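Listed next as structure tokens is one chain, alone, in the form predicted on its own.
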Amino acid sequence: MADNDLKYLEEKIGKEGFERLKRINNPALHSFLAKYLKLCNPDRVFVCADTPEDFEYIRQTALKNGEERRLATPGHTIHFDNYGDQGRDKKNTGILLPKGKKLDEAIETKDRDTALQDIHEVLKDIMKGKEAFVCFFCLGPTNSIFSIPAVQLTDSSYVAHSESILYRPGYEEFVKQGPNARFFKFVHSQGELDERKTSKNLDKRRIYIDLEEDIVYSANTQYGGNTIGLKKLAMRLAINRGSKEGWLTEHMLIMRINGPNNRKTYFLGAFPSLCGKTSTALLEGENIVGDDIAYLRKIDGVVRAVNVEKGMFGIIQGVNSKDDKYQWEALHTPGEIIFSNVLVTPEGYVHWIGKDGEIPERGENHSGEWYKGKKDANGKEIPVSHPNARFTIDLRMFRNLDIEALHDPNGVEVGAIVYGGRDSDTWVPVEEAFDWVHGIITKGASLESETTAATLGKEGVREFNLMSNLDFLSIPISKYIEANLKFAEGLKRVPKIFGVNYFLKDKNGQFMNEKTDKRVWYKWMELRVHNDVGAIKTPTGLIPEYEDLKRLFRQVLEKDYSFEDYTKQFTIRVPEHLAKIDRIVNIYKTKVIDPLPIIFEVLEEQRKRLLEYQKKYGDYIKPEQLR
């Protein structure tokens, strides 16, 4: 079979491309490529070996075929997705499961036999008349215990271009690992295109994840979340693999907090969408390592983590010069950036929802030709850019990048893990868990986030999203939580766990904190990691002393912090906490298969503490009462 595969590939690809494939001594790779090139049947195949000329060829092809267009700023390009292809397609995305296996109802699944038959029918001859790109990448740093090689087969030069910005080159990693490479595989076709060069047959959109073969299939879609397979789609493959091997794949940023005397402490953070994840990763005065996905391993008794990526596929809505200093600067610098689904002015500049300055009168955006007041088929006004409009950028364009940490094959030592959601009335702005188990269960596995009017049209609905990873799980929820709980076993240094809340409101519905206040919360957490400051014990965790925050507000933000504000923000809201425990317990009892008993034990212990404190201090407990 191996000889037949090589013979077919030589005929299909041509001499230069074939020689590149032959350098990789991996029959499984050759078999995979032969199978799907036969099925998809492109006219031409380009094999990328990660040379500067190869990447330039992909960039130029995206411009020539109209998937991208040049903008006025050198290096900047624009890409549009179909008007109906602007986000992750949950309905047509699924984990493929053999008969007899099942996952929790929150996780989308498909019958494996039926889905494979379906996707193979959809993919048959789908690339006919087109050029296919075979690209090799590495998830995590190369030459590392974290490295996972990945191969992408796509007929979209935009997808190939995006991935070359977002991921480390992997061709030499494949050559090095040879027959030992346990690689992830991705097959994508954008399908038939319309006159705007966007995917036409959205009714045949498919995104399937096959855990048994480590293959992701994606068809009739261009939106990055459905097509950039190495991102959230690969997360499902990695979560499944890690659960069998004792390491974790988390939907987490990695950042460096700079402590006293040039001390460097690395934090991980998990936040659902629109909860401040990217702004936290790019916090002024600190250093970014990654904004989205982390692999965690135990090495020599400590937790170490790497950023799976080297770039950012970021939401651009709301990015402005005041709140997003580093992003704003990078997005206005000449260099390789792909903007998607924003407005392009006639002069070739871009505008998006929440950008500084006046909204242009007209231009082109995700809806085609656009002008102020333009309405869709339902009479709803079309905004200047799509709320999910994006930018693809290399992290090197951010001047606060910790580049050594980004590419360290050993990863960074994790000092703390932070969980945060959009919460108007329960969690205090920052709180330390009592220990690892308490933190995983009451902060991570109990994470909720309130919807916003901008996203669903109904504000304040709490959505359960454990560890901010619910949408990407490929194993049972209980198994995932158990893996997190067990991860601390045998560690010499256990990372501290914190909960943060940037969205606490007063009785009038006003936010209690400024956006920049989070800079203080992280400085306080960094001090706590090293036991440099004390804390007040509450029934739900450990909160800051007023004097420590007062000093930090002056040092970090050069502003006063009143005792009145501290008291309002750090009051323990007992009724709200009790209601949250009821909600979470109900979810685990009714929505989760075989929930872990320890979840109910830890939450019940927290309930008892809250009731004891309530009896002694009342419903709303001020920090000064607990000193």
The other form holds:
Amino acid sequence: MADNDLKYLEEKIGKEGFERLKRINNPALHSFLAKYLKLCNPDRVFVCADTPEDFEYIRQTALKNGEERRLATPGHTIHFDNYGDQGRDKKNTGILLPKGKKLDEAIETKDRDTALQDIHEVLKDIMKGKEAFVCFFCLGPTNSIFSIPAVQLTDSSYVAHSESILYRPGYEEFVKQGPNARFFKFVHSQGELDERKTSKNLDKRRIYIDLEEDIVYSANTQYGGNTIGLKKLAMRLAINRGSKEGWLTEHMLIMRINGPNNRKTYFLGAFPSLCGKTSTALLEGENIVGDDIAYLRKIDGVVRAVNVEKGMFGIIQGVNSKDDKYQWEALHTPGEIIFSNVLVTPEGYVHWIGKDGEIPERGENHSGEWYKGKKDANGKEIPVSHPNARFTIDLRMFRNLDIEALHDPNGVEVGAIVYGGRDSDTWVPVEEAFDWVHGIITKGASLESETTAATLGKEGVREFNLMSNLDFLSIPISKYIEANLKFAEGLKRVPKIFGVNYFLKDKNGQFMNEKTDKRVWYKWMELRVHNDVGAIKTPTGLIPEYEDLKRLFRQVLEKDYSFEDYTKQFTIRVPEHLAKIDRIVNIYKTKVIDPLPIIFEVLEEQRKRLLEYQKKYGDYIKPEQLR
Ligand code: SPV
Ligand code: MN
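Complement to the form predicted on its own: the form predicted in complex with sulfopyruvate:
So here's everything in the complex, that chain up top.
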């Protein structure tokens, strides 16, 4: 069998590429590649061994075949996805479930046998006439307990290019690990393309995750969230693997908050898409380590985390020179950046929703030729860029990258974990949980968010999204929560847990905070991690004292923070909290298989506290009433 695979690969790939594969002593890898090259049947195969020439070849191919086009700024390119392929396709993304296994209803699944047959039919000869790329990456730092090698087979030079920006090269890691590599595998084809070089057969879009073989299949789509195998597709495989081995895969940013006297405290943050995650990771005055996915392990009694990636697939909507200094600067620097689904002007510059300056009169965007006032087939005005338009960039292009932390094989010690969603009316801007269990249950496992453009479907609907990880779960919800709860057992230092809310609105529907206010919340949390400031106990957690915030607003933002603003923002909204508990309890009772009793216990304790306080202080409790 192994000999046959090698023989086939040699014939199909040619000498140079084959020699590269042979250097990796791993029959399972060879047999995987032989199987899927046979099935997809490309005309040519390029094997990437991570030399500078290899990466240049991928970049040039993306330009040559029109998946990307050059922009005016050197190194910048534009890629378009099909108008109907602008976000993660939840409906067609599924975990393959063998007969007899069950997952919660909120997790999209497909019958494994049927789906495998289906995807093999879809993939048959799908790469005919095309070139395939075989690329090797390492999830997490190389040479580390966190490292997971991964191989990508794709016929999209855009996908291969994006991954070379986003992930650490992994060819040498494969060579080093040889037969011991327990690697993830990704097969992707963009399928037939239209004249704009976007995937045409969206009706045959498939994203299937097979946990049994650690393979993800993706076909007839280009949007990064559906195709960049190492991102959200690998995340499902990693959640499954981690759950068996006692470590966690989280949809979390990693950042360094700089405390007093050069103290460095590392934070993790979980936010659903389009809820300020990237702008938090790039907070002015602090340092980014990662903006999307983290692996967490317990090492020597503390929680340590790594960024799975080395680049960013960031949302560009709303990025402006005032609120997003580092992003603004990086996006205007020559260097390797792939913009996707933004407007390109005839001069080769880009524009997006919420960018500084005038909206250009015309150009080309995700809808094709675009002019101000253009409407779609349903008469809806098409904005200058898609709300989920993105940019792909190496983190090195950010001035505030903590590069040592990024590549530390041992990761960083986690001081705090922050959960936040798009919540117009319930949570205060920042609140500390009483302890780990209270935080995991009332913050993480109770996370809700009003929907955004990052997934296809209606916007603005409040949805349950525990730990902002629901879309990526590959194990039962209860098992996932249990793994989170247990994670703190036996630790000598337990990270603090906080909830934040950047989206609180007043009665008139206006946001109550400026975007930059979050800089203050993080400085406050940093001080709390080290017990440097006090806090006010409320029925739902611990909130800041006015004097501390007032001082921090002055120090960080040079702003006066009024007692009136503080009171409005930090008023405990009892009826909204009670309604939230009702919603969450109902979800766990009706939608979750075998819910953990501790969830109800902790939520009921919180309800009891809220009712007691309500009796004493009324529906809306001002912080000063609790001091
Ligand atoms: C997100 O939507 O959470 C992202 C982008 O980070 S995607 O790759 O689409 O998941
Ligand atoms: Mn994400």
